[in-house]
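Below sits a lone chain in structure tokens, taken as the form predicted alone.
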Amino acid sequence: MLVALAGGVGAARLLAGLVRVVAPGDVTAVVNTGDDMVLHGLHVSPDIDTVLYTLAGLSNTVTGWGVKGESWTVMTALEALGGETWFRLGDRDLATHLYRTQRLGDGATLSEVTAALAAARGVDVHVLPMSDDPVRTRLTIAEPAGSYPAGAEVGFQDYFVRLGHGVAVRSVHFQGAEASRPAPGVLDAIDSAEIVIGCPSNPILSLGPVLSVPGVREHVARRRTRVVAVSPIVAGAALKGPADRLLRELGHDASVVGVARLYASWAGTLVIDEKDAALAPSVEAEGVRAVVAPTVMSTSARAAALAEAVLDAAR
């Protein structure tokens, strides 16, 4: 049994690689929900949907988010009315959010809705939200951006989409984390897993919220010798998104060494890319075993090869 701590596109790609080399039913993905938001009255869970769409073979590889073969009738009509369209939701994607919102309104939990969506799409991986309770990533920006003054606190999607994650950040916190509980099955899955995988996700904005839920970090840390994380930083840069800039802005080293330093309390092994092979001794000086392998998942075959490398590192 494998547990993957997951958030965003990098995690979805690694999970797609994993299910090519192990039985999907043996994999549990604990997914970040700090990015969730309510928009147009609808509950949107971007990371959960990215994972589900990818595992179902529905992901839009052109945009990097949403559903392939998407149409935009609703957004076009909304724009003509002067409505908010800065966060674009395609027509097929909207069906997911409509279903989720209706089920939540009827009293279902986010875990129950996620399981139903997975079953409807033929996804056998056990996809769990990190919590059924609301936890929201909030960022304090260090400079004026758009209509926001310096020092304003903004939600994740405002930072990432509305502002194009191009503004410097002063601090990050996870609103509601202290009062939240892990979703049913999360801690049991971590405790019983043969291997726990830290996916190549943003350390601050994707894995940070998952680890902020009370009990999760502690239970992962207990399995530290069986935890293998994959660095999202390659040769000092993020392959996608603002992870490298954000690490620097918050006072961390934007390198595999900096990632090792952040993960040392809960991950015993860090898989780093071949481009960072020379830094393996520095990674190990942080108390984390370094394993060098190709980590750029530019094809499905390379994602499967990385998954094999992660499993070999744990074994």
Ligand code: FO1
Contents of the next structure:
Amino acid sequence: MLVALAGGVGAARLLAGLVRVVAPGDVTAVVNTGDDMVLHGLHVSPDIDTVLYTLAGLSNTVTGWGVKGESWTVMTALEALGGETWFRLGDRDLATHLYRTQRLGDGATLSEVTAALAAARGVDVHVLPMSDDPVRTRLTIAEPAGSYPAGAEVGFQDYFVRLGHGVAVRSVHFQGAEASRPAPGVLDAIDSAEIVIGCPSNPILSLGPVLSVPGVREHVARRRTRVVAVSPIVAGAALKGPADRLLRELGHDASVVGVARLYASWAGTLVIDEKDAALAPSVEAEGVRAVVAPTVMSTSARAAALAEAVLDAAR
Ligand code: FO1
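Could you drop in the structure for the form predicted in complex with this ligand? We only have the form predicted alone so far.
Now the complete complex, all chains and molecules, led by this one.
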């Protein structure tokens, strides 16, 4: 069994590559739910949905979220009513949120609903939320943005979508993490995994919440020699999203060395891109083994090759 700690797009791409080289049923993805939000009374789980849509071959690879070939009839009608449309929910995507919200309202856990969505879409990877308890990423902004003053605390989607992550961040915290428990099967999967993979996700906003659920970081750290993380930073930049600027704003190096320093307590190996090969000795100086491989998953074949490189690094 392989376990992947997963966030959004980068994780989904690596998982899609992984299932080309190992049996999907041998993979467990522990997915970030810190991005989750209730909007229009609907429970939206963006990172879970990005992973499920990608593994089902349904994902909109242009936007990196939602469903391909989507229609926007509801959003257009909602806009005409003056409703909230800053967070775009396509017609097919809405079915997911309607189904999830109804099941949760009937008393199902997020794990149960996620398993049902995976089964409905023929996804054999075991997709687990990091927790069935609410954990929400909250960010304190360092400068005024939109209607928010400097020092305001905003929700993840407000930061990421409404403000377009175009604002400096003073601090991040995961509301509800202390009281949360790992979802059923998460710790067992980590304990019995042949390899634990830290996906190329945002170290602060995607892997941060997963590791903040009590017990997860400790159980992963116990397997440190079997843990291989993939740097989401290549040549000092994030391939997508705000990871590089966020690392700098929070006082870290926006480089593979900074990522190695952040991950050193739980990841024994860090896969870095060939562009960062010269930094391998600096990564190893942080106590983390450096493995150099192409990490930009511009095609599914490259994603499969990266998955192979990760498995080789662990063996
Ligand atoms: N990201 C956007 O930038 N704009 C959107 O309108 C948007 C809608 C959306 C709807 C469903 C969903 O699952 C994800 C959505 N995302 C959108 C992405 C979302 O912000 C994710 O949390 C990020 O991809 C980070 O993981």
